[in-house]
Amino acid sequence: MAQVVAISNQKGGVAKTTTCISLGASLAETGRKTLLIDLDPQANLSLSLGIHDDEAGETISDVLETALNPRKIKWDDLIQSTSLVGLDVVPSDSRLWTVERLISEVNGYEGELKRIAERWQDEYEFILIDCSPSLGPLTIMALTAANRVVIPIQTEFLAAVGLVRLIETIDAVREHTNPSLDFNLLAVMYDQRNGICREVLQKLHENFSAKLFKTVIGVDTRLKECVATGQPINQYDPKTRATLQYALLAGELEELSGGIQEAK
């Protein structure tokens, strides 16, 4: 059964989409069949993998719309392959802005993505959800569907702004729709030469030691370059620092997920 992981932070520009793609690619490279779900109306994950709005075909918007207007979905057309074997994606498109607003009026909407993801539980070992930079209905659906939330935290002075609110949202989801939800923090965009970066990382260790991944993702210009090629970082440059760091992160996540499976 697949482990469902939401990548979430309501603050933009914190490498959320980069982490979703790079972590998913690292898992796929180790033989873990992985599905990425783009749950952001900006569709940056889809674009980063070379899927453009006008050629996406069926998207997550179409599936969620069935909660509003039931119809048959071409499930085989929904999942698209990427350039990396074992890594697939459910793309997004800009219609998701409207779908989010309408679906929030449906009773029990919080569980809709979970019901959708259950369809793929036996086909994949990991399902990673790239959340929108908000704490709106789309993110609530993702948190309800997930076993775990990975929260990328940029190592800068204002990094913790909004973190308390996100953790409060996770607690609310635990109380109402997903009592087994867990979370972990991931330090990203770290520059060891920068004193503020070192200070912020130290504070994260002091305040969230039990929830902080050991792996730290450093600044790497290759991560920006690979977007233009439609390739994950481990394909674009297998030897760059970010490739090695995301591989370590994948290993940590596998260990945590193994613990979940044993607990069940």
Ligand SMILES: Nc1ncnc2c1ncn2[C@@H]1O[C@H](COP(=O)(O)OP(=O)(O)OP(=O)(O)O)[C@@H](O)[C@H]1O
Second form
Amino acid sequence: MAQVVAISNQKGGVAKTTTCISLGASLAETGRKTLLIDLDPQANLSLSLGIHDDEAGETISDVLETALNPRKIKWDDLIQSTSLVGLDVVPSDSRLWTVERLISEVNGYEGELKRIAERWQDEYEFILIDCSPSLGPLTIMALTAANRVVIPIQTEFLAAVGLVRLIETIDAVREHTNPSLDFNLLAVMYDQRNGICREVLQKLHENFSAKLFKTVIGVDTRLKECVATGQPINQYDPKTRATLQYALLAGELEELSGGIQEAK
Ligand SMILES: Nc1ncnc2c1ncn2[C@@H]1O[C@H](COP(=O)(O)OP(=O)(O)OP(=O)(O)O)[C@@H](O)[C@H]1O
Ligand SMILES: [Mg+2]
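Please could you give me the other form, the form predicted in complex with the ligand, since above is the form predicted alone?
Below: every chain and molecule of the assembly, starting with the one above.
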């Protein structure tokens, strides 16, 4: 059974997509077959892996659309391989904006992505979902499908604003559609020389110690560069700091998911 992990924070630009790709690539590198689902109409994850709107065959928009207009999906066309063995992706495209609006009218839409992901449960060890910066219907579907939410938090002033709302949303999903949903915080874009970063990290430790990943992701400009090449960071620069840190994060996530992995 795959561990399904949603990377979510309604705040924009906090490294959700970067974390989804880099963490997935680290898991794949250690032999854990991993599927990334791009659940953001911006399709940044797909683009970062070199898949453009017009080249994507079937996308997550097509599959979700079947909840509105049932038709046969070409499942084999949906999953695309990446430059890294063991790392596959279900791309997104901009039609997902419309699909999100329409699907929220469908009774029981919350469970739609879970039903879709069940198809891949036995084929992959990890399924990582890259969420959009919102708490709308797409995110509710992701949280319903997931075992765990990873919340990237920028180590800067006001970074935790909105966190209460996200945790309230997780609580609501637990109550209605997914009682066993867990979450963890991930401190990102940390600059040790910066006093504000150190202060924010300290506060995260004080307030969320048990929920905070020990691994902290530092600022690393190589992460910005690799996007243009379509390669994940561990392929683009195996020795850069972010590669090492995301590998540590993958180890922590595997440990957290240990029971499930061993039971396989
Ligand atoms: N550790 C890091 N060091 C330096 N730059 C980073 C780091 N992590 C992410 N970035 C950069 O920050 C920007 C935002 O990252 P990303 O697109 O992953 O955020 P996001 O949360 O997915 O954004 P959105 O909310 O729009 O989906 C990108 O340019 C990315 O390359
Ligand atoms: Mg993103």
